[in-house]
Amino acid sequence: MIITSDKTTSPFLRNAWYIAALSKEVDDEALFTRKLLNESVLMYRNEAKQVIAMRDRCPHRFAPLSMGKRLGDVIQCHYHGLHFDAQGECVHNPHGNGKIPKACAVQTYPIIERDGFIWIWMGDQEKADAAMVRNLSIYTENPESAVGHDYMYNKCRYDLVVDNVMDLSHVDHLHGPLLNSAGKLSPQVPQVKELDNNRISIRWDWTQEPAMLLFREHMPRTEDAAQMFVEVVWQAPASMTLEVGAVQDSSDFTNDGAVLYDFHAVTPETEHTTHYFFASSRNYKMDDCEYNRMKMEGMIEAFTQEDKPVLEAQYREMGDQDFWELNPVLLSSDVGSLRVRRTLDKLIAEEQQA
């Protein structure tokens, strides 16, 4: 059932694909609910294993449908027993003569499931272009022993998490030796490029001796200098691919070096809270399941123990004040994150004026 949302009052870009959940979060039986862009969304898999997404609110007395139960592909409201099919249409009214009011329907949302993620479109459904979903095929093409997915929850605005990924100079100051570049990354002035489809790229290149600890053991000579790079590509509204690598005696990182392929995506829960989705793969030790487990645990721990406390404290200090109204001091490392902020502000303004 297509029900038009009032996007003019939304602080978010609505005509865009956001990640609603990891594929593994929505199983074959249970009802799964998550608030996205200030709207509670019910997700479940139908009998064909396809993900269905609808507003988690009965139109009668607004009880969460996730409190109800499944009857095959139909959801029964727990409060007054109305039944809704996978298209959001009411198909059974147990009251009176059983007549179904014309307005008795639930909003549904387009869903695309790909590469371990469930993507949702919460804007104008006629503009939902599947081609705009990011290509993350590396997470299905690589063996499971070299792939990991995870989810984290943050009590801060989603744009602060985007800032964090788009300005990686913080690794020299916030993170421990595993991710630290020994002060080599901060002095670099990153290269920023505007790409097609509202994408922005930022890249750093430097030499480090020895290589960053994350890559050191994978270099031919562990104590010698290595060429290193990190590149982040942001796509509106809030997804980022991140590649970081090291190589010796070559300029071909992919074939001769060690490269880590990460994906970061944030979806606003509200103006004040954020869902953070993460995936990682690599081109080395690809058959080592134990290494994969340890690497994922280390990377998640680095975020939850180092980035997350600062981001949440940052937001508590900012309160409800707008980023620009606070007149932030700007550094050379801000060039990518500021370009992203201005681009996203422009896209939201254009959408609301349309």
Second form
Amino acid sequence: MIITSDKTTSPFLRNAWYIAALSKEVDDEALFTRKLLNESVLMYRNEAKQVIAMRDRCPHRFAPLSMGKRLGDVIQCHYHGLHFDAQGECVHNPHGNGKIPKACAVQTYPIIERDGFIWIWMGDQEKADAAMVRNLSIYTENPESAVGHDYMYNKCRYDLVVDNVMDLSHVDHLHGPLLNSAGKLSPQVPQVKELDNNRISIRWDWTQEPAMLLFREHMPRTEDAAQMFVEVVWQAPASMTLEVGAVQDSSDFTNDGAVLYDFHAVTPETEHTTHYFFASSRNYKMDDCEYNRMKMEGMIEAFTQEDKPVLEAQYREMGDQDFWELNPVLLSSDVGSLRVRRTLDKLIAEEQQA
Amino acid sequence: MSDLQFLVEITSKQQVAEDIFEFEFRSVEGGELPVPSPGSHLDVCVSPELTRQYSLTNGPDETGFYKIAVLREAEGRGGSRQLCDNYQQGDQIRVGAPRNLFPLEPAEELLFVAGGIGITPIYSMIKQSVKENNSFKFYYLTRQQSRAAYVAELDKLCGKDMYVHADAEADQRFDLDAMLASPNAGKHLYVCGPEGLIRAIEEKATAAGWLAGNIHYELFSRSDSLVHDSDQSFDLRISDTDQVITVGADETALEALQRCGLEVPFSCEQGVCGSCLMSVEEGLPDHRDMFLTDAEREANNSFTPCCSRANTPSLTVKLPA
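Having seen the form predicted alone, can you show the form predicted in complex with the partner chain?
The complete assembly is shown below, putting the previous chain first.
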């Protein structure tokens, strides 16, 4: 069922694909619930294994449907026993004469499942264009031993996570040995480019001696200097591909160097809390499951032990105040994150004027 | 800015080229001075309000003293003029510890390019490279030979690996493309000089296939200086009042507005944050910020006075409400 949403102003961009969950989070049986953009969403796989997403709220007394039970593809509300099918239509009313009121339906959402992620469209459904889902086919094409997906939860506004990935100068200062870039990024004014579909890229190039620890053992000469680069491409509303690599004696990172292909995406749970999705692949040691596991663990540990505490503390300090109203003192390394903020603000304003 | 922790004495001051003065500093307190690495610069306290950065020319064996060479810029903002005119041998001055934002990294092959006074960090790098027997080529670009410091010394160090081009005395413009023609992954370029030269070399090198990571230049010269030698003065007309403010060749539009007592909000002072953004009603801005999007830049109806200038003799702007 498509229900035209009321015109209350959302603080978020609605007409966009957000990630609702990792594929592995929604199994074949369970009712999975997650709040996205202030709305609780029920997700489950129908008998054809396709993900169904609907508002996790019975229209009668607003009990979460995820507390109910599955009858095949039909969900039975735990509280008064209404049944809803996978299209969100009420198909059974055990009360009175059994008549089903016309308004008795649940909002459903378009879903695209691809490359280990479940994407959801929570805006105007006529505008949902599958072509706007990011191409992350590398996570399908590469062997499982070279791919990892993970989920984190941050108690901060989602845009602070985007700022953090768009301004990688913090890697010089915040990160421990594994990801540290030895002060090489901060002095640079990174190169920002506008791409198609409002995408924005930012890139740093530098030399590090020896290479960043994460890459060091994959260099021909582990103690020598390596050329390094990192390039981030943001797409609305809040996802970023991030390629980072090191090479020696060549300019060809892809064929002669070690490159990670990472993906960071955030979906607001509320204005104050954020679902953080991450995936990573690489072009070296692709058959090594044990290395894959250790590398993912190391990276997730850095994000949760190093980034997360400062993002959450920063948000506690900012409270509900608007970023711009706080008059931040901005630095040269903010060029990319500011361009992203301005682009997203523009898209939200255009959507709300329409 | 680092602490100006060392009181030093000027133990030698000599002119080494037209308008270029070399200073040698030694510790007054007799303490050891930290040893600089090639490419380092020194904060020099020219007056209580004015600290300037100058690259050190020290080579690997030149310890116990600091050597800088300063171009006396008659039209500049005063730092170099004060230092060259007011300080003599025997005077004392405060300096910081050397800092290096332009480090020389190990490479199989080096290409050094110095434009004018940009020779100072390159000189220290060449001394290091000669000592370590590294393979390099050195291009020294200057307006006139008489304005180029250390030519004889460099000739001794570099021999056939040095090329000097004096613009005003040569028949043709220097061919940057030929100099940059054969990049390879093990070859690193170090360039120091006027911003225009650095930008041109960066652009041509990138086009010739140099890796961004192999192109090194001094970055503080850009962020430290929002006004460049080639900048000209222009007028700002305030649309509400018809007041005309002339922005001098050696100040930013924001500085000119503030000098005239007009209040404009500002924050980063380097074209990042957009706090100072003003509407432009007439004239074409010369956008030098990183805040505006490509579309906003092309619309030419706003500009950031903290760093941007004008491509027309006058800009009519609206003060923020």
